[in-house]
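Next up is one chain by itself, shown in structure tokens, the form predicted alone.
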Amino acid sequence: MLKSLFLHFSLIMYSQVIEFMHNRRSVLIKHMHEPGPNKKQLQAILTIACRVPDHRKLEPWRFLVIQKNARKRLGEALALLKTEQQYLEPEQIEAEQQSLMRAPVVIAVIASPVEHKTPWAEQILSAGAVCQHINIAAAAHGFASQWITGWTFENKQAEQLLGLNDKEFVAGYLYIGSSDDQPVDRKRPDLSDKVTWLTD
């Protein structure tokens, strides 16, 4: 009896999961707002997010976590070097100094490959393993996300105002918030398109 409600219950779960999956939608950052998760909550994300492959645990990634009164002064600090790296108009200037004011929390995921055995690019796939999985755990706990880079994806400058040392960059920032925007579906690959079958 109790083995039977347990496999019940299992694949109720289950089914659950796959549901969640099939659905699971980035929401842009226009459209979020307070609150973001609490620090409690940012624990289980980030927890969440350490489960990613992780050949010969290298741990090659670690996490800036970015909110409150940090959002505006990081952004006001990239903003100016920006502005020191190219002309902006104004406005382009007042939008990268409320960049990180977009949403209540940005995770910064940093690649920190190091020296190894393991491949680079294992590494860095290992890095972007985690992004996904702060996506879904953010999703799983009932806020809004969104994954993306940004000029400072590779900029020397703006890693060293980061504190990234010369072999670590950002895999991306993950923005997390409310929102009471229901994305619809957007196209998705057609399989046949994408999937060789190697069964003989």
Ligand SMILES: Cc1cc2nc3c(=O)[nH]c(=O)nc-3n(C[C@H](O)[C@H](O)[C@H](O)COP(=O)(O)O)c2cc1C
Contents of the next structure:
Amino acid sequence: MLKSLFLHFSLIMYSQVIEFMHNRRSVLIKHMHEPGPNKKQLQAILTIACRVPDHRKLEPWRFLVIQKNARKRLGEALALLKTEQQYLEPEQIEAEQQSLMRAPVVIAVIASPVEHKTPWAEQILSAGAVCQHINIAAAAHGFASQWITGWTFENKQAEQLLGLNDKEFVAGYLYIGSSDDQPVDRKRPDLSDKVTWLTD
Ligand SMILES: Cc1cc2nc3c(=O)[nH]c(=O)nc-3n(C[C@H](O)[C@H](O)[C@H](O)COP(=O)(O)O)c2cc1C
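Instead of the form predicted alone shown above, give the structure for the form predicted in complex with the ligand, please.
Following is the full complex, with the preceding chain placed first.
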């Protein structure tokens, strides 16, 4: 009796997870506002982020959690670097300075591959999984999030400014905040274009 009751509730819970996975969407940063996750919620999100497949347990990723004044400080430093690299209109400079302020919290997921018999690509795939785990964990905590790479992607000077070593790069900036926006779904792939069923 107790066992079948447990099974019944487990099935209800799993169907909620399936529904959640079907409906979860990224929310554009422009629709985000305060509050962001607090320290306890961030620790829960980061703990889930670390629970990704990781061949030979290399943990080839780490995090910069950018919040409060650090968003302004880092945004201004990156904006200055960008102006050294290319011409920007004054309003573009200001947008760059404000860039990290657009959400209460930004988690930079640093792909941190090492020399190892586990190929580089496998380590990077694990870092990508970390980014999506953050999207999922943030949504499960009731927050909006978006995965952004932006102009600093593979930009060596930006990576140095962020304190990365020469093997590392930012796999994604995960912007996290609250939102009243309910994004409508975007077009999803037709499975028949994507799947080849091998049956014998
Ligand atoms: C690796 C990666 C980098 C991305 N970088 C950007 C970006 O720089 N700017 C942007 O507008 N969207 C970027 N996106 C797309 C959004 O994060 C997101 O995929 C899109 O808004 C819809 O996602 P959803 O299916 O979770 O709703 C990136 C996605 C990935 C996977």
